[in-house]
Amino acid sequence: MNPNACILIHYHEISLKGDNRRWFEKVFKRNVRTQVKPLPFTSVETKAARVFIFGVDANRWNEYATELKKVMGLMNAHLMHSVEPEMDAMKAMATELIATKKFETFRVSTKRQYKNFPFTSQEVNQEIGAHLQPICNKRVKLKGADLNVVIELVNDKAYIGVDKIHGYGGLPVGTGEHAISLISSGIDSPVSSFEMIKRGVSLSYVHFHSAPATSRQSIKNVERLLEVIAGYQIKCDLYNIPLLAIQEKIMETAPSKLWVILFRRAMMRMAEQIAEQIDAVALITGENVGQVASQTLSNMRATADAVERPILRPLAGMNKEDIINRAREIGTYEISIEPYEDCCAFFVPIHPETRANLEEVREIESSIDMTGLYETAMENVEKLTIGGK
């Protein structure tokens, strides 16, 4: 293990913060911490607004890369190599450093905090550059170079590194405020969940079934999802909720039209109890405008009108394609294309309601006698934890 390997991290949305910035940069490091607890290193400081990761095993970079990426709030990170502040020692590393990489052209960048050091960032840039090109006989390009030399003078050290990867930015999770995120085995109400992750926000998750009516396969595959979810947010708590007797009434006594927006507004009246018991304050959605006949505007207004808290619908707006290839990215997809049987999909009339009248909803349902249905489905809710380490 090299005494000197260390990791760089830049945060990201945490550099605009003011007089509170201490205390983002506090949540950060401590998610810093433990998503790289089970890899050897001996601490995570602050140096110069960068998080800087020691005692790490530089041969395992691939390891803290896989944890790292899952920390929100985090831009980048770099391994890297600790010298002194000397142009020959990091002439000495820089050469160590490409010795095993393959590349056809490559760059020197050099950011340069510690103002004591002689050299500008220029300077540097092409004094190291200068030195490297007839070592690897290798063209200099300065845009989109295969290679990048990375050095931060920091203090009284310099960093040298080339290996590097991107975060997703964002605010450290914890630094936001609790929500209830309602959740199927689906493709967009895991994205819409991590969506909200990457804005600091606590989730807790709901997830509503029709058992025995349906299988309970929508219920394993959402706990496999939010076990991949919680590699992000590093630990969930998941509230099952049976819906079917509720559902039942609402099939015996409203028109079928309506039947999807009736289900939704039962859903959202129990997600809104959880969120009162755990002081949630808002509630999350994976709808996208127009996606499906309950997600017209007119349905989400009638709906959002079952509950007080504020509905956030971080998908409203995103093309299918786009929320595809997040789930891809994060993770999610390959579990949400499973076959399950939703709760509501299950039930869906053959001509639903695209344009509900909320007055309309409003009459019907109140003429629905649910005495009893709902505070029997909570008394039967199951909670699970799902991650933590």
Contents of the next structure:
Amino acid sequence: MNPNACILIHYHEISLKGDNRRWFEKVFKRNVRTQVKPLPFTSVETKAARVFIFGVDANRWNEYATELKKVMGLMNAHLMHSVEPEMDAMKAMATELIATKKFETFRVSTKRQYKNFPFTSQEVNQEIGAHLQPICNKRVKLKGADLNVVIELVNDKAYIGVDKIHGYGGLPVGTGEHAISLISSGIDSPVSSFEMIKRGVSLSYVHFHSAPATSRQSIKNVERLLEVIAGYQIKCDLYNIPLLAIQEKIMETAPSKLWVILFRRAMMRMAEQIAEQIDAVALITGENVGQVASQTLSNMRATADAVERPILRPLAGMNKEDIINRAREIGTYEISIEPYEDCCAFFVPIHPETRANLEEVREIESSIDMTGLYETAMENVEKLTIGGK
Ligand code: ATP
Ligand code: MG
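Given the form predicted alone above, I would also like to look at the protein as it appears in the form predicted together with adenosine-5'-triphosphate (ATP).
Entire complex below, previous chain first.
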């Protein structure tokens, strides 16, 4: 094990945060530490707007990379080997590193924060490149090289590496406030949750089920999805809420074209009650303009009217293909496409309203006797905690 192996991390927007920067860095470092906890390291430190994980086991880089990919705010991470900031030492290390790689073209990319170093970044690129070229006998290519030998001169050390991952960027989880995400076991809401986590927001989740009219499979699928998503925020709480009695009452009284909107209003209200209990300030959904009949602007307005908290819809303007790609990338797609009976899909009428009239929705809703139904549903909420390291 190379005792000088470390991981050098560049973070994303944290550096734009002015006075709050120290706090953002602190939360970021804490999240890095938590994610790499199962792996060996000696310390996590900030130096010159970079975060270093010292004392890592270079042979387990792939495992660190998997964990670090889950840290929001991370722009990229390099496996590095530190040497004295002298040309000869740098050449020797670069030679050793490229010997482990297969490539046809390469380049050297230097960043110099250590201004006392007697060469410019460009000079280092040229000198190290010229040294490596006859050794490997491969071509230098500045754009799109197979192998990038990265050198960073930070404080009084040189860090050299050839392994790198890109993160999702964004902001560290815990720097945003707390919100409730309404999660189904479909494709969209896990992605919308991820997009909010990426902005630093801590999420708790509510899922509505229609058991026993539908199987409890949707609950199982949501739990599995949250095991994936919890990876990005470390751990989270899920509130499973029974919706069936409320749905039955709505279906008994209201015209079928308004069922879905009325179900949604009921969901929003109960999600807001949970938000109230746990001090969450916003609600998140996976709605996407025009994707299905229930997701027109008029219907979103008619739904949003039921609650006072802002509803954020991070996928509102995305195309389905991009949402699916994102779901694949974050690891939720395969679970989302498994068959299940959704609480709303199960009761969807043939001709749902596509342009709800808010006044009409309010009027019909007020004519339904909901006495005791919300209270009973809220008394039967099942809470569980998912994830954690
Ligand atoms: P998804 O893929 O997230 O299920 P969708 O395209 O199927 O979304 P809808 O079924 O109309 O769309 O649901 C819109 C949004 O309402 C969902 O993204 C989710 O935020 C919320 N939602 C729908 N069903 C449930 C449920 N059973 N429990 C909690 N939230 C739900
Ligand atoms: Mg759905």
